[in-house]
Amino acid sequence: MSSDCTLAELCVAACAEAWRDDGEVLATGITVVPRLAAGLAKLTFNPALMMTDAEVFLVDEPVPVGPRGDYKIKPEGWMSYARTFDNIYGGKRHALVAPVQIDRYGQTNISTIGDRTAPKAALLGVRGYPGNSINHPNSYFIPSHDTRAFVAGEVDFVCSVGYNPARWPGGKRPPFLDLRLIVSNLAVMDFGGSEHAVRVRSLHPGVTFDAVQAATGFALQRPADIPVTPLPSAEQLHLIRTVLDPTGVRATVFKGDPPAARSPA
C-alpha cells in the first residue's frame, strides 16, 4: 500500500470496486472520478468491462481523461445507439454517477432545487436517470457529503427510483431495482442494511462514523466493526497517475485535495 495517495485517488479506487464481480458488462462512469474508476477497474480485475468513454467505439482499453496529444484510440467494436441500448434494456450496464442529491430509499436528483413549481436552481433534467434506475445496476459518486446532497425525507425531484415502498403501487418493490454502492469524500457506503437502509461499509482515514453520520440527514445503519477504506496499492496508482489520468485531471475534484492517509475531511 502507498500511503501518499490524495482523496482523488482514494475515491477512484473505491468507486472501481463497483464493477469487480460484473464480468461482461458496459461500465458508464459519469464525472472525473467514476470514469477514471471505470478505466482502472477495467486494467486491473476485470478486463471484460465493455467502455465507450464517449466515442462511437468500444475501445480495448480506457481513454486517458484531459488533451490526449497523440493518443489514439483503440477500438475493438462500433457502439450504436442502439447497441448501447439493447445493453441498457437487457440490463448488461452498470452505471456509477454523480447525483446531487441522494435519500434515504436511494432516490436521486439532477434536476431541480427546492420547489419544483419555483426552484432554486434549475439543472440537467432527469435526462436518463429514471429508465437507468429500472434496467441495470446503478451506483453513486458523491464528492461533498453533506446534508445538502444527503437529505432528510426525499430527494426535491425524483429522477431515478429507489426502495421508497411509497412510490410502488401497492408498496410492491419490482425485483430488477439494483442499486449497490455510494462513495463520498467521507465514506464507502451501500444498501445492505435493514429494509436497504443505507450503510456505512467502510471510513475513509482519519474519519469517524460519528462525522459521517452529522454530514448525513438520514439514520445511517452502523455495522459492529467498520473497516478503513483501502488505499490504493501501488500499482493502482500507477495507473491513475500514468496512463489513465496523466495530466492530473482529478486533482480539480477535490479543492486542495490533502493525501488521504493523514486525512480526507
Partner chain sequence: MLDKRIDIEGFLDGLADGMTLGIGGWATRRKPMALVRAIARSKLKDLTLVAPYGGPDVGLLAATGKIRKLVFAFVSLDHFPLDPHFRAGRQSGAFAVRELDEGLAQWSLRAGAMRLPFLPTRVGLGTDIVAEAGMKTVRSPYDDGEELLAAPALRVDTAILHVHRADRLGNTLVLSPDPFFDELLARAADRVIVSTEQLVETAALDLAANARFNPFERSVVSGVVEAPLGAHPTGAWPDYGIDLGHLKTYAGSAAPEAWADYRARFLDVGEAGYLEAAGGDAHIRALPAAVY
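Based on the form predicted alone presented above, generate the structure block for the form predicted together with the partner chain.
Single chain only below; no partners, no other molecules.
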C-alpha cells in the first residue's frame, strides 16, 4: 500500500478485479482507467486474459497507454473487426466500458441525452453496447458519480440491456445477460441486491454510503458491512506507474488528479 496512491490508481485496481476469475477471455477496457485495469489484471492475477492493441492485434503483453516511444507491440494473434464479433457471439469476452448514464437496472446510454429527435447532446451512438450486453459479461466505469450519470427511472436511450424484465422479449431473461461490476469515483457496486438491484460492495476511502446514495438517482442496496475499497498493492502501483502508464495519462482522468484517500465529507 502506498499513501500517495491517487483516486485514478485506486479505480484502476478496483476495475481490474472485474476480470479476476474470468479465465481465458478477451478483456476489453474502453477509456483510460478500464484499459489500464485490464492490463493490471493480466499482469497481476489473471495471466490467461487476452487483450488487443486497441486496433487489430491480440497482444501477449498489455500495450502502454499514451505515447509509446520505442515500445513495439507484441502481437500473438489477429482480432479483426469481424473476429471481434465472432468472439462476442461466443461469449468469451468481458468488457468494461464507460457509459454516460446508467440506471437501476444496469441499462446504460452513450447515444443521446434528452429528446431523441433533437437531443440536447448527441454522443457517439450505441456502438456495440446492445450486442455486448446480451452476449457476454459486462462491467461499467463511471468516473463522475452523480444523479446525471446514475439516473432516476431509465436512461434516456437504452443502449445496453439490463435487469429490466419489462424490456426482455416475452419477459424472459436473455440467456447470456451477465452484468458484473460498476466502479465509480465513489464506490464499487454490483448487481447482487434482490432481483439484481444495484448493491454497494465497497466504499472508496473517506466516502460514506449516504454520500453515494445522495449522488445516485435510485435506491442502492446497503449490506450490513461495507468494506473500504482496497488500495492497489505496491506491486500493482509499480506496474501502473512504470509499465502500463509510464507517461501518466491517468492523471487526466479526474480533475486535479486527487489522492485516493479523501477526507470524509
